[in-house]
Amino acid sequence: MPYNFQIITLFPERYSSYVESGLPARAYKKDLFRLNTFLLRDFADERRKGRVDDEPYGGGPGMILQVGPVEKALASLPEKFPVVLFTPRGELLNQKKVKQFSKEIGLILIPGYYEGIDERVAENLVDHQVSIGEFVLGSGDLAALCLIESITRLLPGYMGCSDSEVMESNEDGLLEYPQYTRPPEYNGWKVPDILLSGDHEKIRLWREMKRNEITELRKK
């Protein structure tokens, strides 16, 4: 059974372009996963002519996504899965959480837009609130695509090599070791001798040492 993503979005084209190239395109054609987008404007109040945002109560800059269109969109979906809202206040996404999500058969994704989303969405309509980092995006679509890619690469048959999904940064809490390929020297920049030695045990130990060193440095 393919993994099923249902996305409530203002920009469906951002998701259709995602499955037009590379590994996502191949996996999509093999029906390993499905992307179904639902245009939020289709659920706007008829009197508002497609508008789904309004000014914040209490004043302040920007516009707030309304709760009504989101609730109507969720009620219309053909299949019910856990609902994920992307918000800066959400739980920071990590590989452990991605693996938990990958055990579902599908997810409903709600990207954030404008200055934010009416808090009643988070309070009443979602199961998970997720952030991909402490920085600002123009919309939550890129965050949703990050989650989609992190989940789909774990699906059997997605990766070209079965070891690829486990020999990566953050799979076990450690970052990946440095990688090199031919030529052994370029502009005076040399590949570490140990990687050219052919001694697999020494190479394994070197890689493990480097993983620990890099993780300690980057995650301080």
Second form
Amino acid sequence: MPYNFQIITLFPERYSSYVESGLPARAYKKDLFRLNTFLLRDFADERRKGRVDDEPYGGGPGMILQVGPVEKALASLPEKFPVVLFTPRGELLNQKKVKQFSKEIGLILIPGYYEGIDERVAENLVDHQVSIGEFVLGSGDLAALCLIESITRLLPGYMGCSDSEVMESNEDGLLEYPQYTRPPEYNGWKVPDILLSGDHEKIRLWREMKRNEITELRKK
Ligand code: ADE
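Can I have the other form now, the form predicted together with adenine, not the form predicted on its own?
Below is the whole assembly, all chains and molecules, this chain first.
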């Protein structure tokens, strides 16, 4: 059964263009996953003519996404899956959480916009709050796409060869070893001799050492 993403968004075209090129396009055409977008504006209060944001109570800059349109959009969805809200205040995403999400049969994604989203969404309507990093995006759509890609690439059949899934960065908490391909020398920049030696045991040990080295360096 294809993995099912239902996304409540102001910008559906961001998702349709995502599945137009590269591996996502191929996997999408193979029906490994489905993306259904629902336009948040369609659930705006009738009197507000498609507007879904308003000023923050208590004052302050920017606009806040209203709870009503989000609640109505959620209620309208044909299928129910765990609901994920994207916000810089969410739990930091990592590969372990991606793997857990990949075991679901689908997810409902809610990217945040503007200065934020009425807290009653987080309090009452969502199962998970996710941040993709300690920085602030202008919208949650790119964060949602990060989660979509990190999940779909784990789906069986996404990559040509299944080994690359197992070996990939972060699966066991260690980062990936460096990789090289032809030519063996370019501009005087050489591929490490050991990789050309054909000694598989030595290569395995070298890779293990490099993974530990780079993990130490990056995770400090
Ligand atoms: N929306 C804005 N910034 C975000 C972040 N870092 N992660 C998830 N959603 C966001």
